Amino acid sequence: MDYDLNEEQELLKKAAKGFLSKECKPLFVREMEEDPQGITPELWQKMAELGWMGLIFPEEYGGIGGSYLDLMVLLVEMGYSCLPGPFFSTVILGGMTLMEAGDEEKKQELLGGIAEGKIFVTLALTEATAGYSPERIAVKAEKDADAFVISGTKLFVPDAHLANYIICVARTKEGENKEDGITLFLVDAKSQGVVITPLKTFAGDKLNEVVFNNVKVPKGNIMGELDKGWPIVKKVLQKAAIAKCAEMVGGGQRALELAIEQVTEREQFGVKVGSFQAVQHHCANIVTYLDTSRLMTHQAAWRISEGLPCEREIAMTKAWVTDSCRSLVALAHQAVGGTGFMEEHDLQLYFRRTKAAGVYFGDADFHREALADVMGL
């Protein structure tokens, strides 16, 4: 495979870097961490006008018709700038689930609105038991005439406070095979019985508790087949895992730059800190972690774009990037020193986000086990 970006991707990368360097400065990132909404309508609309929200949607649904690999180019730049807001939840978790499971009517109705920046969608999956496996799904949906009634609590639902719709993963049937009996429901976030409570997070992102108190959902709002929703969830989670890797790669690039800036400018004992062998080795290891993460993420994203088998590559990549980017940022902190942990320094932004990103959509151990399963172990 060719790891170079094509001409259109290079233009996308350049445009995104220029836009975010102007519109998403570190001060803005810090302000959005404290802002209840986590994004400004002005920035969101500018992103929509650039076509970012519709990048991977087909043209017939109001999108641009770009590839998954195109999306990865954009996400690397978003990770580099620590872009806040509901892009990931709406476009990847919400939009990709709609693409995989939504009927023609739902696609026509919602994807164009997402592309225009007018509709927010998120995915409610994780619960108090944590984890990303089907046996963890305990929220129930019980049939009631031509509708279903959803009861239970979802945790760590990204950007639910902004969402117009929440895709709820619920159990509709019990059985020995836990993958069977899971159904996806498109829930209007303003439905009676939906209670959304913001959670305080380490990374400053906007996660929420969503309680479904006997929420009635029409049968027509089932996405995909009744009781057959887990394969769709699994596919979306795999794509989301690599998308999160792309963000971590972008953040890792900026962490490297911050470390290099520090060690080439700061002096100790009358010489540049970068002249010390231990610091040089730290920076060499950072580059090694970063480049291997970048190449593995690119390969997995390319295989997804080409529709090739990729479970093995996805599991390897998420496990490796999770560990490598954490190590990378830790080494950057050692090179920068104690000031890197101060709120005024940008490096702590990347430390917190990398720490959180590692557990999203399965931590390193989760994906090592997935890889072992692919190997037949």
Given for the second form:
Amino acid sequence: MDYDLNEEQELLKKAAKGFLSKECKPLFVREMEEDPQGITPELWQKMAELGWMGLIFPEEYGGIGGSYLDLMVLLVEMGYSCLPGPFFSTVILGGMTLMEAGDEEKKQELLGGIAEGKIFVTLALTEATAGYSPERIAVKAEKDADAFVISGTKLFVPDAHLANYIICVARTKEGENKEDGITLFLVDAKSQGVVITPLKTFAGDKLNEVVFNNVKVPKGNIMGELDKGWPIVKKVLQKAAIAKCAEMVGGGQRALELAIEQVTEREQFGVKVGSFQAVQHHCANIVTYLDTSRLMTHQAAWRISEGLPCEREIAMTKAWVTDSCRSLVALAHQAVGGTGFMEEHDLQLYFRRTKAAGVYFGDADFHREALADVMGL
Amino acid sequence: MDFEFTKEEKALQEEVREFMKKESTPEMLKETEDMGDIYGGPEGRKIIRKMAAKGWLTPTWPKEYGGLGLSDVASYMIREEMGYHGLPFGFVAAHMAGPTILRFGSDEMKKKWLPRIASGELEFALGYTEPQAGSDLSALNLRAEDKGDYFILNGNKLFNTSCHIADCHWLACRTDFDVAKHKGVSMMIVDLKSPGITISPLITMAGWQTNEVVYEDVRVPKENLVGEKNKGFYYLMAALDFERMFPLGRYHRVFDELVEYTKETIVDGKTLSKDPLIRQKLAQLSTEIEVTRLLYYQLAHILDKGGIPNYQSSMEKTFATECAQRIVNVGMDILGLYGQIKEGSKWAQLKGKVEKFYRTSIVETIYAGTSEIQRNIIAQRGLGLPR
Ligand SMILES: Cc1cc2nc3c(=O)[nH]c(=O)nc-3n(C[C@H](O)[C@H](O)[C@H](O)COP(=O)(O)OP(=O)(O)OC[C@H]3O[C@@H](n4cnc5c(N)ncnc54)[C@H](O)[C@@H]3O)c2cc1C
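Okay, that is the form predicted alone; can I get the form predicted in complex with the partner chain now?
Following is the full complex, with the preceding chain placed first.
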């Protein structure tokens, strides 16, 4: 057993921390929450130059050939700094789906573009039914000669406003088995009939409504096989779930630091508030939630990296980290007191983000139910 | 990173499991449960001595003292399996006093005691707590008077659990009353059959026994002093660090049996395992068991790297024991009215195990340092908050 990051991962962590502490200060995070784009081209280009967008793509597609575990290291730091922008949607939702299901030509064309920071891709999965099971996929794609026509509304689509391509998860066949009959389409975001409307969200990230008004997509833009898209979606969802956990762990680390900073400085009744046992026990609980979330995330990411069976660990981890990181930020607020409730205090950034991260890709109940299946209950 | 056992560790785990399944007897299982998992009863001694002969009781110890020089991961794994398979797993001599002697004892002391501990021949009882010294062990005042070649001991110990079945007392006593409290404590090994020792039973709500122990002019040879005189508090703290790890195995087993029960039990025409609330609860516990596993082996990993776990031991102990309580509480809820019925009745479910462990579980967050004390340690030692 070895619980430690390797040397390169430690270096990556340090470099990312250094870069983000300069380029992604809390003030910038707040600006980007209000900014309609949610990212600046300058920052995005710098990230591309560091090789982040191509970190997990194989070298033959213009990437660096890093592992999922390397990506996790980066995501923890992104969570720590509340990095805004489309990294998650483009690299994980877009890039990973392309890696799983894209044909050679698409991979050559798009992964390289993503790695260079020139192309944005997102995944249009959820709908008004707001969930991550195949039963909830109702947007239809109907065959029309050499093309398919997509109609319906996708909701909560991250960064669609920036996307060059939207991977749309659509129903191509109705039947008893809901996992069957789902197909992935690579849709040019400028196609006629695509209407994108941003949603105002409480974490300030950029989610959109994407309406497909009879959008025509050539047959060649099917990713993977017709009707057989769900297993791909499921794989991507699992990786995305753990990626969100990594972000939450990074955010949790910052929340702990903010709490410790405050309780070791603030005095009441003539002593540091951190010397009160009630406060100390809050802090002990915070670090327990944090350490356990980190350990679970590391283990799940390691299993994904190694290609080991991991359905069980993924379900456990997303459930655990979702609940724990939410609780830990709330406890941090309690320890910090009224100051932390002010907009200008950074803790509130994490309070909002952690809750949002918790509901993406299945909340704790969803994953416990998935785990119950794995347990044969 | 790597979160799995090595090939060798996996092979060892198989071997250990085989051994435990083969050598366990109903008598041993009953004795262990009745005594609250401690070591020293006649049935336990039989199986543990066989296990110890393989080096499995003290696998990390050097070969010369009866160990195998194995990793701490291997050692933690064996202890987990012992709990899971119903063997005694609370060892004072092998797992608390022994490692402390190994670190601080003289060569003579090591040679005299360690091989007999490693072979399972000797068990110790923990002798810290006194009526006025619970969480605050620095308040202990069982008096040891220095008489040159020997000490004379007088005073009371409370909740000293294994004294009625162990061979020796791993005793904290006061050798100097005139200095700061923690600077006048010494550790000694006392033969529990020494004249002047009176052991009286205290029966717990879990049905098993702990003891009150009275020392009246008990004579202890100087050679039984551990390390240096008046440095005992330091050794005691080290021994507590060895104690503060909690293998969840015993409760993990209860959980696994509970899961099987929900798969087999039909209520209102469907199995309990299909009830959405029960599914949520069991999935949550299963997750917490996994979290405990990671915290537990983290300790071994730190030791194997040559480090000493800091606040992580307190975190593991607290998380694991609180998880144990949640397991049996959910267990009682799932069994419902049946949960009350004790072993022996034809209506008892899971041999009444759940109610039995439900009762035992209460003390897990109290002894070896309460959860509150552990959280103090996490906050002060781990996060550097002011004392
Ligand atoms: C069944 C059983 C077996 C035992 N076996 C042994 C044994 O073999 N050998 C041995 O030496 N001892 C043994 N003990 C003693 C055990 O270690 C103590 O009970 C334990 O350390 C707590 O001490 P206490 O019971 O005196 O509680 P107290 O110390 O009186 O604590 C009462 C409450 O106050 C809280 N408290 C105390 N101090 C603080 C503080 N500084 N900060 C916050 N909260 C605090 C505690 O957390 C607890 O909630 C055993 C106890 C039991 C019940």
